[in-house]
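Below you'll find only one chain, the form predicted on its own, shown as structure tokens.
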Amino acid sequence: MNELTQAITGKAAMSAVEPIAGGKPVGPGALVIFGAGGDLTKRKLIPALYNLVREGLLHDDFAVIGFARQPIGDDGYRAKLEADMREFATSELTPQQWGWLKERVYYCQADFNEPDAFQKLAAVLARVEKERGTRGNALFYLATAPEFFGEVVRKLSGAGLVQETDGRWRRIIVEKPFGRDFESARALNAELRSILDERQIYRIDHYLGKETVQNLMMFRFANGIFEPIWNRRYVDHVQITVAETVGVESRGDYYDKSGCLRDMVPNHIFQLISLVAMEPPISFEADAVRDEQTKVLRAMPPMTPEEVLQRTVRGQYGEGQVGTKEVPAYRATPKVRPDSRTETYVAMKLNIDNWRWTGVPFYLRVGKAMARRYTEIAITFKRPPYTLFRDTPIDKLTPNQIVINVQPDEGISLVFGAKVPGATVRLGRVQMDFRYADHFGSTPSTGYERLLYDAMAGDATLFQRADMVEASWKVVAPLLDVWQSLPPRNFPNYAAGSAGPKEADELLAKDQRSWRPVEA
């Protein structure tokens, strides 16, 4: 992975603040926002480009164009943008920092279905190349349905605009979901792959821009403590859980569509559980880094359809209360069908087949209308033998665990025993903290400023290459083939505010396990 400390070629910059750090900023090139009125816009990509601004790891030659069908023109969208920002931001506007990248912000008003729709792109990206100094170099993010990635693609292929001469780099950046199945999945690779070279497409995961999931690699592989345990001859088990406590709420049309599974496993979850089983990587370029984690997502094993039906649980949420806050059933949800079959809760058993992990149980559970939000990685480390402790009053002993804790509160907890203080020999629970913002300061962040920056700059290290996302799809193939030829009968099997469905515990209460709590 390239440290922000890369060196960029290009002119030196002039940004609105000096660079943090041993940052540089990223050289000289355009933005292109497909679906630049959409939420994601104005809630994520324009504070997330703010923030780097603020950092100083922008380039001065530099520019953002919003592709969308609003008639409002360059000033109509500046405008739009600042009264997104003064909602959504997540620092301070300044006067400065703001005026800085609003003046660098243009509108390309079409809709992509029209004859000359990327005509007018090519006219708008050749004009912000004379005003701004961009060289040619843009960054295509397709921040749209992802049934149109393909067409996106082919127009601006049609048009000239993926093309890299003359020194200019030109890339695509595309959102999940990457494919509703294997096949689709395949399909889209091939049509992609068809017009670009790999290396041009940037296949993005939000939840790899947090400080946390990129830090694993680091508290893995540059700690001598910790790397020598990590497999299974001194793992029990490791448990990965998503928890949300936002129902499906105005998504009603899409989610209908797509369900839990499809939505996180294939690429957050399986995100998270390559990173944490892969093997050491060469180096940290981005290909080494990705080898090891297809060679993860290659090493678990498709289920049988009785494995689907003995190792994961499907859940939905029927109405009850999230804190102070009711929610109403999954199926009371504007554009849900009353009477749908679509998973809000989903939980399984994984196996890892290598030298490293066989044997070693990955668990997995992901929700929405949960009790809390947080999402937690947590390796269980097998207990000492008893035989020390069989004449004390000692009866179990406190297995050693790491938790990596993702969102809200990042950061990372060791747990072990200790003696409580005292005349007799009594073992008590510690736990040994480290957060993000107590040690390093709080950074405003949505999540994306990493994903934007690395992509300008060209390292891929963070973003899915092709034979990762189907070597997914193929794992998760068999539940999809299974839970749509086997309804549930039993939705909605979990109240909302609740830690999920009883199968769920009984799916672990099976090993002799058990989930760690989910409780407020």
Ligand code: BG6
Second form
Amino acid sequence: MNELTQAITGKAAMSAVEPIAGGKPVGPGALVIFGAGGDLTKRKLIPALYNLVREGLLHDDFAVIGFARQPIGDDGYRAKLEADMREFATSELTPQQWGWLKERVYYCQADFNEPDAFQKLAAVLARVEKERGTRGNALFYLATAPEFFGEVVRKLSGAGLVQETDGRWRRIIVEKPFGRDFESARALNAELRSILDERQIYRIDHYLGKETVQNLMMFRFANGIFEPIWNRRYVDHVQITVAETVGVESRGDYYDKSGCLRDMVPNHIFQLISLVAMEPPISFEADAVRDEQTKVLRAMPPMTPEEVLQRTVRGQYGEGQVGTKEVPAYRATPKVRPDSRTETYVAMKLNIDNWRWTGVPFYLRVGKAMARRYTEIAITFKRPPYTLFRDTPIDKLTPNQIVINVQPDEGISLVFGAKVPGATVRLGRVQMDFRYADHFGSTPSTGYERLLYDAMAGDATLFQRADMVEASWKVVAPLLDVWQSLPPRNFPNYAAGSAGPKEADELLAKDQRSWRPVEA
Ligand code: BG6
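Cool, the form predicted on its own is there; where's the form predicted in complex with this ligand?
Now the full complex is given, and it begins with the chain already shown.
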């Protein structure tokens, strides 16, 4: 922002917040967590369930069953979760509310390689149904390493646990990564769908749990003023930035085999793009929304090898400083190969070849160990066709932008030009800001509350369908191929704590455009 920038904070008077829907506890059922001793469970899932308890959104007839190897029993597991919650709860732990959840926690000690592991689970489920009245409904959360997804589902089925008989529902949530390329994702889909009906499968993407991401649909389709200009006639280009300050830390083992592209693009970033670019769905039914998202993914033509070279950039961080913290180079991370060629940064230019978007580039960049942590979507509009102001060349006029701040400071800003007060004609760039926290207060959230609630309620709108996952992998497949056959020669090519590699700036400069600055 330049010195002329002023913020007009949009704190318009707002008397009451009217919840449009929701607020009703979800029906009876049990949540079974595979990987109950892991990080996701303690950092996200249990704190999210607790937040649902606080909002009165879980049914009295609810239970959660942790499935893991450690021999600790129900009491031991409850005590462990209590200790974890002291560290990871995102809202105040009250004896009454935590007590409510704690007494609904059960434990199934088993290793899923044991022959009778799933019989044991069946017995715990039967007990829970009797004690807690869960009516046989169960949601199985696969928070395990991805190589076990297929096996767990097969064994669940072998023990008769996924069959929906006598009016009970049985569903599974599959964590990411969903495959590591198109073929493996397709094989996993085929395996799951040979056992389960598609409507029983909830492929989770935690970006869809973020308020601002969900708000994209409301913003576009519950307002009349944005949609008419949301197309190639008015939009010059779209920029999506997902910048993280963290490096790879203790995840070297996973990350070095995955890399930034697989880790972030076909899942989180493509979800953002599909919501920004999709056509209005005919309803908010899960399949109506997902049909439109899928069409966007299918409209992104896979790049030719030549295009991969021209339109994509990869980077890896070297040592540097993020804020005041010294960050070692990616290659010095534990469990990362010292000559690793894995990318920790990706930028690219994508096209969406359809009636609405042809000719409007979508630029995206995502990276670790960058100068600032934020995720934003910036829609840049075309400049006015002609300037009436003497001495102000058209390219000096501020292009209008709608900037959707996904995190950490959730909100929406509108950037436009205004006259700087004074006797001469000078134009300044101003910004109107809407901040979620200003209007709605900040709700303690892990991002998993809504997703767990919806999966228990049987609403798959915010989950990925098989065809979406496959369409996404198809788009990134040429990048994976070309990058593998042409290993990078200039890694590391950006310093930790910087805005990323200079090649990413060149990518936009070729089109006479530039990124919004990363630095705060
Ligand atoms: C995960 C990736 O899916 O998303 C991580 O595996 C990444 O590498 C994380 O850090 C980012 O999530 P968030 O919610 O912090 O933006």
